[in-house]
Amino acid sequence: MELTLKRTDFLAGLAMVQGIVERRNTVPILGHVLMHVEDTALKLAATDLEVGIRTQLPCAAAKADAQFTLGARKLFEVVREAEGDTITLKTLDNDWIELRCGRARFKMMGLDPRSFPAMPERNADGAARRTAGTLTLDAAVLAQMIDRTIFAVSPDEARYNLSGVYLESPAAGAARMVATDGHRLALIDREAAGFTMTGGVIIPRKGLAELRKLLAEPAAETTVELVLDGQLARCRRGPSEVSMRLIEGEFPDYRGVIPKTSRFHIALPRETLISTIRRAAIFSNERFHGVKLAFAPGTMTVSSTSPETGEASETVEVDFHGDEFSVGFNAAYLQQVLAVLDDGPITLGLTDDVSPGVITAETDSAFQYVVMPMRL
């Protein structure tokens, strides 16, 4: 079999692909793109067992409907670095793959194709499973959303149930997202019409970071559609799919979490408090990176105190009224948060120094995050 395509075709459709492959694999296959040539397409397919991606190409092929497997990495480092405008692929005896490019010749090793696990779908036999639900965006919005939540997921495998981003419908025609680690939590509403679901599913963060960059991609269409089918998740978009397994487990009561009142309610502008933050933050601990917001009436005071380096503080002028305080707080979190909302209004809820802050933005009434104090 030999086929060729256009190299910046395939390095795009790589560059999809490649990033769910693990650095490190105990199953050497896993390590490896599934290319099949069908037709005119070339099909290219990578997954983690949790996981799994499909795109396809345009090519010209010698031999249609043919399977070989390359090490993904390995494979778009060589399609990165080649040079001309096409690249050949040609199947030699025992999985050896021969690439070539402009003046350069490379020769790869593949695996038997048969190996190639299967990709996270729906029933082996293709019955279809009852579908839980089906939520259709915008992709700019669904984008959005995971950018407003994904970043307050656990990076703790432990706590399997917080390693993922909650999907749920609060009410018929509306989606939420919602996503944290324990110390801090974020979330966010859209409209969705049409969209209703009983319970909520828990949508793993590799997944939903792959599915970001889906919605990056250029595409026709502007809407996409999330298909929550039994324990799976899927999404199309143009010649691409990413599909996931769901994570298994109850997500805990986040609405106890989210304190109904304030006593305080302190508006500033974004770029005021993210930059802030950021130079007040130099001198944090490494460890903890906390700093320390002190109110008097009409300023509020952002320090850091590290004995091994030193001290920062800086005041800044905001609407408070009321008995000074101080109460600290990982600037981390806070600016990871600050950093995925637009320019505009940012208003702090506080209410002393042990209760959780509320941050909400005024471009953004159906965002909310919540975040615990610390100790200073």
Contents of the next structure:
Amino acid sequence: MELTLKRTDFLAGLAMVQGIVERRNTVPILGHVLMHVEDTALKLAATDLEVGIRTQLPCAAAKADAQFTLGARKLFEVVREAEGDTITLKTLDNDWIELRCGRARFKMMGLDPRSFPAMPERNADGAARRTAGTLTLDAAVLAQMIDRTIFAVSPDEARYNLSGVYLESPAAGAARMVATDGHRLALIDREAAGFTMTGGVIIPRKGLAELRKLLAEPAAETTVELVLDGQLARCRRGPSEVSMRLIEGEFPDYRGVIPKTSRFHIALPRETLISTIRRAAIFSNERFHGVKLAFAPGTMTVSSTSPETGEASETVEVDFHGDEFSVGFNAAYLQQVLAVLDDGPITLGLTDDVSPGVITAETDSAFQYVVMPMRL
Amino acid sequence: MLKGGEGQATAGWPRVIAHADMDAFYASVEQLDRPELRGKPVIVGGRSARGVVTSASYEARRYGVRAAMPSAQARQLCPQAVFVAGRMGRYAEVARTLRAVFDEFSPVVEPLSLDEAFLDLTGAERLLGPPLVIGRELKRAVRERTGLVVSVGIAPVKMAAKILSDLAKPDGLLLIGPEDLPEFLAGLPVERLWGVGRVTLARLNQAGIRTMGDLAARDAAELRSRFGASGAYLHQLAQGRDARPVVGDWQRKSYGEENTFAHDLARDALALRRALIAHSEAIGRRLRADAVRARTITLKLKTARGLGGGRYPVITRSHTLGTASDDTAVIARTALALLARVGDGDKIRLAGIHAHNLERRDVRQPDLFEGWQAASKARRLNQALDLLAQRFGAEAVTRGLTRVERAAPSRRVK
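Given the form predicted on its own above, what does the protein look like in the form predicted together with its partner chain?
Shown next: the complete complex, the earlier chain at its head.
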């Protein structure tokens, strides 16, 4: 079998699956991309067993319907470095593949395509399929929901029920995403016509990040469908599809940790807050990134001190009336949320130095961010 | 053999390690608190049929009484000895003071038990002076703050520091530098080495090895083929090579508590469950004090039918929690569930719990959910009980079912 591809098409397809292939070489086949020639299309598939990506690109084949695998990273390097507009692949004996491009010729060893694992596209036999639904949204809206929550997902694999974004339908025709690492929590609501679902699902961070990449791909249609089906979720856009296994676990009762009211509401422009915290955080402790927000009538002073390196402080005028108090936060927790919001007034809802603070933005009234103070 | 003194005393030392070990700790605390016992043979330990000596004062040791000896035998050797039941709460209180003293001398302190610890003094010379000066200062500080006597060994490797503190007893301080270490070790009997128990000793003797010098002179390959990997390791130790660093207790790998029962217990005995709850409390308390949490809980049981040679079959069962915990109730529930999984069989002689797979608790960044949810109830209860134990001793308030037989106090093994 021999097939010819446009190099840029091939490169784009391989770039898409790079994020998913296993970096560690524990199971060699998981580092490979499965290729399937069917009629005039080359179909690519990669999976780490939890998340899978399929895509396809046009090709001219001498003999259709062949399957083979190649190491995804090396193949990507080869195609990226190659010269010329087209690449020719030829299957040799014993899973070897020859690639020709410009003046260069490469020979790569594949693995038996029959040993390629199943994509996360099938529910386990007998699995409860109580959570099912289809979330249809404008791709840009879904992308924003992801951007405004995914940063708060716990990186701690041990807290598996927090290692993804929780998706539910708080009311018919509405979608809500919530993410927390136990120290801060981000919540966003959006209208989603026709979306109803009993209970919620936890979408793993890696799968959601791949979905986010997919949403950034150019496509003819503006809306996408995120299909939730038992233990699985999938989303198709253009010629590509991301599928993933949902996290099985109970998402904590997030409603209980969102303060109903705050004693003080301090509003200030996003840009001011970002630049002030960025400067003040220069001397915050490397491990805890603590900054202190001290309030006095009419002012807020943001400061950090490190016994070894120095200190910083900056005072800005704010509309604050009340007794002086101060509260410490992890600067990164503030910076990360400010980074994903649009320019405009930000409100800090604070009560004292131990109660959770609430950050809201005038530019997105359906977004809330709760952050636990730290002891400085 | 003693060196030290002035100037760059530790030039050429890869590390400076001190081992501090209290002299007859429990017995000394009793003599400290009860002046009428001073100068008399005092034995702390159980008086029951299977009770053992936990600690013997130097007056009692003169009669041949040793720790871990059956109480009955101790009584025969020294009939006039005063037997005292242990007061673990009080010992723990003294141990806390002791620990505070150790912490002032080194940022890296590795406790081996309540009353002994390794201190990494590497680099301390600049701040505190030459090792011998630090050693004297340490002894003085311990005496001043606790009223008790500590013996200290200082060496470039752990193994030698521990041997030295033992040789220094009572009330001594010994130091050996790297250049004198091989010669010093060569003269010591091989059973002084860590890891040489009765069985290994017999086999070493059979091979004509009686001193560490004998061992060090042997061919490493021969030892390996004869004793396996441990042979090569013992060979290294005998040459004074011991790469093990002092591990501060926040870097420790596990916490363990176990006890041998006065009478063998059936697997469904209430006393067995009580012991496990007491162990859970002890481990939980230590985890909380060190601001760490454990993800894996292991139940360890020794069954009563011996294998001969003082060995007993050991059963272990482990469970890994979804999230790491320092909650006594969680540890106890897990241990009891593991006990239920063990099933029927021989009676139980020893029961223990080990907590490992440790994670450091972030003390500065409180958790959103803990402050608000059920977990906080458990946390507040633990805090209150820890406070009471700190003030009035570990047995002042105990959870339901936790009164363990006094003859067999929960013993820290890790």
